[in-house]
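To begin, one chain is listed below as structure tokens, in the form predicted alone.
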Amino acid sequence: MSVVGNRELHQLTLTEQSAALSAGEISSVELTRHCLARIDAHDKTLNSVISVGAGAALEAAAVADVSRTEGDSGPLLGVPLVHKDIFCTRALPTTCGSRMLESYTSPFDATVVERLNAAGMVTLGKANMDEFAMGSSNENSFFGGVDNPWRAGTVPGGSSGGSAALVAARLASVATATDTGGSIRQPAAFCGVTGIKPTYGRVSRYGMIAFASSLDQGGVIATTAEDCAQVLQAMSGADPRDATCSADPVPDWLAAMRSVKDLKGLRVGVPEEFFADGLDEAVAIVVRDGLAELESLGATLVSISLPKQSLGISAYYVVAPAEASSNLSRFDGVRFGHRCEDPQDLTDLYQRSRAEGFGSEVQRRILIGAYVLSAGFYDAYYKKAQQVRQVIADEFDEAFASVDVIAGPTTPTVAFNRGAKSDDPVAMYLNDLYTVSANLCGLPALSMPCGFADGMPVGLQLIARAFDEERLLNTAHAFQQATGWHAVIPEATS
């Protein structure tokens, strides 16, 4: 059994694993073997990982160990991770959780993968996800649903449910993820881990298979805000291959957060609408306790009103399907992806390849998107949704004139049972009630564990101004230095 001090390797945060590697207490090969063994032992029930590249991972770990002996001291060198299966990888298949891409292997690496490879991180495999990132429960994957490690039979959230579940179960200390309407923060909340969606444009989308191009953003799920900062630092920055990627310099988030001792002077806006009808009472109590902890650290809680946020779900579920309909039109059975057998003609090829390749939720969103973009309905739906999007953004701007961050619940409830909302798409979509607005406005947002309700984790969400990830990370780090919710591991995988 591999231990550092009196703890097993998987019980260490990424930052602690990095320190142990630097001190020569463990090797990357040892750490990688430990993670692979845990995937083998626990993922038969979780189903959080779609593909594993054990041989390549051990080779990369051995290279990292040699690099350390030669003087390389990069903080991420030799640390294992899992990539959400939406990021293109040359070494492993990229399926997006879909039959459409079941056997697809990319000829190139996504920028996120490329940069983390350059930092010396070791890729263990690819995380399960809702098909093409469309879902709030990770029940929509062609490869089967993912279980929440906190309670068998409950969902981990989605679409990055595999990433959140495997980090919660400590199969790896970190996983990449993406967030289009809450797909990092909602599963992070359900699984009791920390997840950050940075500002739109902070992380390159090159090689990240598109769902809704004006909303998608890559991010990180890890145990702590400190771990998120380390990995996000390496992922972020300008990329000439992505025209929407910001050229703004990336601050040293880690140095900034380590200098923070308390939250004195921080003004935290608490929207009254986030505690209205729809929020489970037990979740509300835990979140208010989390807000009280921020206050005890020196922050000032300011009651604010965001009445237009209630329009976010409606606007999002017009804009996102419209963009999905356009983006997924490329999957036609001709160039790559699933192709039906013995098509009678070109129309038959298109129709059957797409009907067989896409699951029901993806088909639903493609049809909705095509409808709202069609002649006669564009102005009534898509254009109107974009106008509402601007109204919501203006409301956030007004709020940030008087507060530094906005805080509230990440989700209306704790994780629910698998199948409980599968037959009611609207009920499923309402899981994104508090998260979609940050995507519509391109704002950075973070979810961190703040306690338990009914034995399941509850997430506290923080939202900041565009490109102010530092404020989110500093606030979360101060909270986690004073509390221990982030360190609790599910008993089944401890």
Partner chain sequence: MSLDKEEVRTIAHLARLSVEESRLEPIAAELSRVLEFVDRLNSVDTRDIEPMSNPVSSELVLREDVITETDEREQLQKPAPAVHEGYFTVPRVIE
Second form
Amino acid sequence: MSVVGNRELHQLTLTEQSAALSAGEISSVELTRHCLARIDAHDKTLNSVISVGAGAALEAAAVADVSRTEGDSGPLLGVPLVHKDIFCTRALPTTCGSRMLESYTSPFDATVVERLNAAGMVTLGKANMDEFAMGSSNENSFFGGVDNPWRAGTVPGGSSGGSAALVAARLASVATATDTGGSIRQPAAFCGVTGIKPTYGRVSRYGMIAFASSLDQGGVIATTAEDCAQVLQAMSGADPRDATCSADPVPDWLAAMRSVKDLKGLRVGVPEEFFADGLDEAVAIVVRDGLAELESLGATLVSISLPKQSLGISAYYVVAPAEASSNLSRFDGVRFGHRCEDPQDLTDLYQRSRAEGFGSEVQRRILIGAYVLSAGFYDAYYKKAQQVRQVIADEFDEAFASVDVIAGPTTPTVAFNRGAKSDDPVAMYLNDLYTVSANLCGLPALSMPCGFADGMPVGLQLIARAFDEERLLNTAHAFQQATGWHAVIPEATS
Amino acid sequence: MSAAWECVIGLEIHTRLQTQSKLFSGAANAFGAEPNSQACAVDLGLPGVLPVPNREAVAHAVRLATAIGADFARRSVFARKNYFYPDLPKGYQISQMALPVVGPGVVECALNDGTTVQVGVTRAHLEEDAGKSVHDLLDGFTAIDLNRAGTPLLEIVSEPDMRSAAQAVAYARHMHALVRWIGVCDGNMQEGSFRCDANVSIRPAGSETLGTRTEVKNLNSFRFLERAIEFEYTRQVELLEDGGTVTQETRLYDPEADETRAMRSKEEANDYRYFPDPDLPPVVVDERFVTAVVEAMPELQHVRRARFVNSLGVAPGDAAILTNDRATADWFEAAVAAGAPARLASTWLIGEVFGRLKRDELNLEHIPLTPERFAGLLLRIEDDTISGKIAKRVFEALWESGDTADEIIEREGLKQITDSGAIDSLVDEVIAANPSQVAEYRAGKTKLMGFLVGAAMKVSAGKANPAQLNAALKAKLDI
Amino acid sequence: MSLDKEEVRTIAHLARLSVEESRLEPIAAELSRVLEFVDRLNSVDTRDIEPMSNPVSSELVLREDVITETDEREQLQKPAPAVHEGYFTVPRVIE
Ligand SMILES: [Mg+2]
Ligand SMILES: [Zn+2]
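Hand over the structure of the form predicted in complex with the partner chain; the form predicted alone is what we had up.
The next block holds the full complex; its first chain is the one shown before.
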């Protein structure tokens, strides 16, 4: 087994792997083999990966090694990763965690995939996820649940549960993920890793199968903020195929964060509502410790109030299902995807293909979405929710007049046991209590590990102004330079 | 039409926009390709694709708004219209609902009987077309071709301002000419580039309230439009007079049976669940874009028509014909620019040129004559070098060869005889050769004048100036 | 706001999802719970508030009118459940 210094390859961060690659200490083929072997060894129990493309990965790694000898020195060249199975790939099937797409292969690569391929990254496989990204526990995957590497039988969070679990277990140093209501941050928190959901429009949604178009945003899960920045840098920027993708230039986040020494002058808003009823006591203590650490690094904590935040979750459960019900209409069994056996007529074809292809949570949300948009209910639900969304955005604007970032817990509790909430959709939805507002308003947000409660990781969430990812990354980087929570590897997979 | 029942008609016209690519994708917007060969991933609604709107489609909306004097919305919003149909790939059509791109306007349309009708245009909105379902290709199956899916449409919705099939046809023809004129749509009705949905209701004459309407879909000829409305009118009158009621429904016109019937697939009431498309921010268009599009627009049809009458002296009826389409008007103006007298040019173009084109089954695009050569001919008529009759011979020769009128006149010696000495000797010759007719004429049978002129013309091989010949003959005979 | 069995039937049809008769009632109850939770939105006064349908504030960039896609039918129809001579096929629809 190859080691760098006295550490095995998987124990290295992406940044360290990249350095070892460019120093010629290891080859991409070696690193890729190591990752594939780890998937072999651990994924039977974790179930974090839906498909693995070992042959193609090793080929890509070999190509990367050749490029490096030819003088290419990109920071991501030859680094292996796993894509959430919501990103379309030509080389591997794209299932979105659904029976509907059980045997679907996309004829094109998502922009994110295209860009990371171009940067020389090596795709190991596709990560498990809640079906069509709908869920907070990964229990809604057609391909089975994912185990949280910290404790067997607990959930990894969702919908990017596979991405978070595999990074926590160090099957790869990094994975792509998406976040519609907390789907990067909540599993990152549950699995003790770092995840960033950038500003809406920062990363192209082309080829990222839509759940709720005005909320979905692609991002990264890694072990450190620095690694997140490395990958996000390559993913971001204008895309002529996505009309909602921002044309704003992408700053050099890495350069910025490497020059950060402390957090002097940073004003951190702490909303009292994030510590109110519903927050687990043990989680609250750990998060407060994390905030104290920020303070000790020079930041000023400012107590703020965001009274409308708690409505975010209600607005979210109107807007997201409404958009989803429409986005998922294309899965009709006509041009691709599951088609039922022997349809009697067109209606039968539609109804059975969709009822068989979609799982129960997806169907539930499609029904809610159809209802809130239907004649007579549009104003009471959909329009009302979009107005409340604006109210919440205005509240954020006001808060950001006096603070630079807003900080608090990522989730109300640590990872729970499988099956604990699967009978109660509303209880499950409350997982996203602190995360949905950033999606409703398109703000960038990040979750990083800040300690443990009952032996399980706790996430600290940071939210910033639109297009101010820099502030999030700098803050998290300074925190991670001073603390070691992000470097703890779950024992079962160390 | 019965005097007791008034017919109320509103039209929705779907015009397919003339663009290279589709409304939201870079696939070709063209008719007649192999099935599904021009349907890209976006048109197929594959998982992960996103729409990006076509600038030229928005420019076309600016043109239409300008042409009908309507508002062009500086901010308009695309919305999703949700319903399931196999030729609607995404399960929704991207259209516009609350904020359409073109606001209200009015057009005045002329009917064949000389009356006019004012029709309000409520709105026009951009939307993507659906694909095509072919029901009779395969036994037991419907075949889906998505080449048409995503092609850009501008749906023009009128107020219920028409009261007869004739008025509806006049409005449809007016809009048809207009969209072609401004280059928005090719107007090809067979290919479905211009299709009408007619909303038809009836009410007791004098009533102000609207009756229940039916919508007759996809009428792709003016004749069908007229027939469908007339059929609907009669059907609804009979229904109500028999004590029945009209059901609000979508109907289809069957040209073979010359009747409309309810569409089965549209029977169930649809709830389209419109909402703003979250994939598309509002279309916000700046002043510069609008100005550039408007400045590049052609002179509008009615403006040009009025100019032909007022500045060029063309007869109003002829001006209407010449401005039926831009190609004709341009050709006419090119001839005038080359020196052709406008009035003469208009009668010759409409009479001789159109007649010849029709005979040869050609359109103006393939005319073997240039406006300059045509003007050359008219100039020789104008300056009396040739008579109108000879001119028709020259015209035929112009059509067949690439020569100019002057070359033909010269080569074939067709120059008109205007020399009075030559005409006098012609007259003398004819009087000498026809003594009995001359005697009869002088005895009072003045009708023989025609015979004698004809005889003289024949001797001159048609080249004598007819007016001079007449005068000279009369002078000699009436002594 | 709560939903009844008939409303579930209607929206299930709108969404083209077949639902077994015995499931209509339990689904109505589930959806009603979600909607109850959503009813909290009514506690906010939203008069004069513009609905926000997308967080994007920048202007829409229009695409130049050029053809960028070529015929890829073979590739694009690979995932199709049924095709015949280049057409997608479904059970016969009667208009
Ligand atoms: Mg219509
Ligand atoms: Zn339409």
